[in-house]
Amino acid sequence: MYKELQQLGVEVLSVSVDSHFVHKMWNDHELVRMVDGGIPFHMLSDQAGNIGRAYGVWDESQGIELRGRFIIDPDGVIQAMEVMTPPVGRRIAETIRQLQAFQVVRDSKGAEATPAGWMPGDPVLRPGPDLVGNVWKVWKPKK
């Protein structure tokens, strides 16, 4: 889902202690058969571990880095992070979902927020004095 990604405004950038010799191998040999023409983005080599001890899913006693997910703005400023354990995958569908909340939020300089269960199209919320007590009012979330 990169292109979607890309019509966002967003950059992806994916980071592992493997080399990148070993993302090469991967890439040619394994990730061809699942994206057409391979990773459209950059795969990044942290070896050293710099990059996951900085966002704190470096694992020191096994070497490598825990699966994160990052969104971060166009501040630098980390707005949403994910750390999951290797067996359990990650539903980019979702990533997308709140990628578009953060942007109507940044968009309105806050005077609007994407409640629980928020999808594209939904009513926003506007934080105020009024709203306290009456949410329910304001949001139906669909079920």
Given for the second form:
Amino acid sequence: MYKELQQLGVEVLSVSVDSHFVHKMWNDHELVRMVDGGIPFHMLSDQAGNIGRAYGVWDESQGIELRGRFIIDPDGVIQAMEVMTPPVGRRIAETIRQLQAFQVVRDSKGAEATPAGWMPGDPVLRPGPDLVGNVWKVWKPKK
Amino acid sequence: MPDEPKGCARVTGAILGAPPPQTAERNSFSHSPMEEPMTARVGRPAPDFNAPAYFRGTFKNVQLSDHVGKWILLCFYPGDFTFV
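Give me the form predicted together with the partner chain now, not the form predicted on its own.
Zooming out: every chain and molecule, the one shown earlier first.
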């Protein structure tokens, strides 16, 4: 999965309230047994929750950060966000799909849009007067 | 520029442009919540920050704005030794 992100030119940054020293321990003692070569991206430390507050994921009752995921484009603009409570883990495949869709839109300089359920290779929409009322001709939902 | 965190001097992330954290108050329970310097919203610039990080055996500081020009996936999670 990380390889796919690299191929898309995506840099991953993870953040938690653990110190960078604890990140090292976690990587060296557990993650290295799950991921070949250890964690390939920067693991950031936000012990006071300052970054978490700015991103709206700080849970002050527990002193932790919620599972927040932000897609930031090359101009530094947030294009997508998802915040989950801790018990449910993420599904990275959907994040990759969204990244691919945002890259298609950006490559078209905003001329193209991806409809609901869009997967790479599917037709895209070109919003404009001609498309109004005619989406059904170009986009056929599978389900 | 990512620079080496100096020993234990800097142990947390900071939002750029926010007032410097007052270390004496930081862990105090009576500390009133700081004013939100910026709030993340889609379509708006991502709040910039600088934080110490662990990366492939080394410690370094990471600043978000140093990575402008690349797509970034920023992921928060509740804590180490849990599933990400």
